[in-house]
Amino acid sequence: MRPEEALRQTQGPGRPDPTTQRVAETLLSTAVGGPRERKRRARFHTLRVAAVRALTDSSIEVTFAIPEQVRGEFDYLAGQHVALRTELDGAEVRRSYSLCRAVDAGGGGDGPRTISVAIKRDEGGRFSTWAQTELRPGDEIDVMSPQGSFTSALAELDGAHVAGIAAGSGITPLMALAATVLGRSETSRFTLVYTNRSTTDVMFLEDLADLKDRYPARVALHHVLSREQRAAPLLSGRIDEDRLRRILDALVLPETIDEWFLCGPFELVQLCRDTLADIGVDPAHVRYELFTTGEDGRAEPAAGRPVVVRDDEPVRAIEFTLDGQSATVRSPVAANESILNAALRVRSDVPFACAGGVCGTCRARLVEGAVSMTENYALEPDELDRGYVLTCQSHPTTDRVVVDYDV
């Protein structure tokens, strides 16, 4: 049995109703910034904070200066994200944040001179609270090279109509996508439905208004506020299925849309995907990214948790290749640890960011053996077909498993 077949037979529930296979690779060269799937080895580089700008009372935009010698490592596509790493209270903390500026902003032929992310403070969030209260220009922090496939697959932008639906901090990658789509064609259009509780919660409020002023005939911007009355009743209240269908029919016009981008919490993203599929939108034209997985009360995933291997218990052998070097680690069957967790016990530079199946940073190809994948919110169907797994969510089900991070 091929590894791909073993994976399909043993993986867990994965992504709900995954989208169909991407368009052919030959169509992925796009004016939005190159091939949609730009893969590079995920590496951290220490960057200096160039600016910190308040967006709302609970969110900031952080801009990093890119040293000339590593600018090529930070080339990115609109919609991609970076992982940030620092040490808080003696423990390493990592978080992923989407890049929020157009690809050309601050850039040059040798790569971008700056990159920017938006960070919204989560209640009880260690990293986001620290960033909001402590991060200052001049500080240094480790930033991973850009990753992710929440990017456009359009081969041609002229005349294209792109739509985005976002909630809260889900606006971040759509800021980069909208600015890039509009800036690289004089005939492209972008329609955005953006939902928040109130006006004071709207991130990038002035930037969105500026975008509308710059491209008045090509931008349609619809703010939906759940706890604030707007002049249009349709745009007042929580987005449920009925309101979403009415917004689509009256304001977005799905039959005119070439590509969709959905970003926000699980419930909203899944509602949009289900509704779009029900009205006949081809899932292959719908991209989505989650900022939460929607599982209330779920503990933050552990990465690198201690596991003791005893000589008198059954184990599985996990072999992995990273940067051309192979290593093998024994993993107790009873521990049911992920490939990522086992690999981190022998190599601290194994790539990961969220460890929750969302960001895709820990992606590797299953070369031998079989695994059960608990969650998958990052890999596309064609990646699964080619044997890729999220090592943070993959648990060996055979005595020997081999994965390759370098493929």
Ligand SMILES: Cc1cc2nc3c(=O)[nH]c(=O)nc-3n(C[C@H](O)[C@H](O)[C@H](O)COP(=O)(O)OP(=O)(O)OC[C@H]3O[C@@H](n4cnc5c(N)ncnc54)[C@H](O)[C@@H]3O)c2cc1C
Given for the second form:
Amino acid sequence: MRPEEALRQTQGPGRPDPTTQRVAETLLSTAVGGPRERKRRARFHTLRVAAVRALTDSSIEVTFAIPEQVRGEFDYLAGQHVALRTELDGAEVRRSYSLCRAVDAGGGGDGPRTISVAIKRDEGGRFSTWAQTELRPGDEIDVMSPQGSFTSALAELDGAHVAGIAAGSGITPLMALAATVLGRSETSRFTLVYTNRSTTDVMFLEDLADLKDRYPARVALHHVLSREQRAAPLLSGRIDEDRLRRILDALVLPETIDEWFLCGPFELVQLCRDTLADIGVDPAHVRYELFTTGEDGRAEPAAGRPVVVRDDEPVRAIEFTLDGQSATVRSPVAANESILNAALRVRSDVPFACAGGVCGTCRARLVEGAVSMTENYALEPDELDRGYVLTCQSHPTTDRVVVDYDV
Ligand SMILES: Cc1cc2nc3c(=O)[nH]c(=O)nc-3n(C[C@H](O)[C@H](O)[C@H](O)COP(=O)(O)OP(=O)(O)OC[C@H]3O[C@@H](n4cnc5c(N)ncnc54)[C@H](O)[C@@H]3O)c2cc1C
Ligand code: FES
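Next, give the form predicted together with the named molecule, keeping in mind that what was shown is the form predicted alone.
Next comes the full complex, and the chain you just saw is listed first.
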């Protein structure tokens, strides 16, 4: 089964109803650190690199200093990510990276003084290779204000038990979540299953050990290595369904878990979701984030595809509101372009990062009309119910469509 088919057959974030998304009530749930979604304008700011730290041979942690005047723009929830933007070989490149530090680390009441991301080099990857080899303290780079809903919905952390299952660079948002969950209550617990090929691939190895030392009774940490023998046979080898079930039974104890966070390659996340559903875990308590769709290669963002609007052909009207200002753009029916693509023709600051339905940065609320959404690996069912769409994936199916980026 192709990855996107597997996602289609299950729900949330998964795919929307294939044809239309309509408007519904806005609800905000409470969460660790405030509302689960902190809606703010996705805007780039130029930040200075304060430190670059090697995590493994192929991954680095990059810390940015936040000038006082924009600290409020970088206030974030554990689990959120930022988009980084630079120019490589004359072309703009945007990539998303999860924030890896506890929300309270280095912060004051006015927002964080620093934020940190962890970047793992993807073999042949443009941005991650550039970051690994070129990025140095003192460099400046554009960083978008934090976005994303891979965040806790728990209103109360006292006594809460949160579980994370991560692979490779998928540990990054879980580092922020674990440190925040443990730091904000004296009775919360965090159980982490983290899989890598070998010890040398383990990102944040020492930081995880420090977390365990700091909260010995409240942290359970299980490293699973697929190509290295560990003392416990259960923790040696690839995580397949059988091993996952045994790990859950023996080490995680699903009946004790209040909320789950999954982050890793598509196949592992899908395996975990299916297995958890099969053993009776309510999918509403399972959050997951994908860094890629699992497809080979990476198409450069389709956003910005040139489209010429002629007067003698049928067009659709796309109206959008951004920063309180509305604009209308005409889009040829035959071009079947996305709302994002059309909107970028009249405003260059319309938010997006991956343009592939993964990061959720281009999210807006459909206020009028209907759209067909091609991919959705980012929006959760409740966001779809409330009428949110990914504008990079949404193609109008009515003559007039109105979306609002501000809500
Ligand atoms: C919400 C979110 C959060 C994320 N958080 C993190 C994080 O915390 N840490 C992290 O390391 N990553 C994270 N990512 C992934 C990150 O955004 C990048 O996708 C990743 O770093 C790879 O980017 P790149 O430019 O290096 O690779 P790309 O240039 O995009 O290439 C990706 C892969 O495709 C292959 N490829 C590229 N072009 C072609 C081609 N023409 N034909 C065949 N193959 C090709 C490359 O070899 C590489 O393996 C996150 C992604 C999302 C959406
Ligand atoms: S820009 Fe990433 S989902 Fe649309």
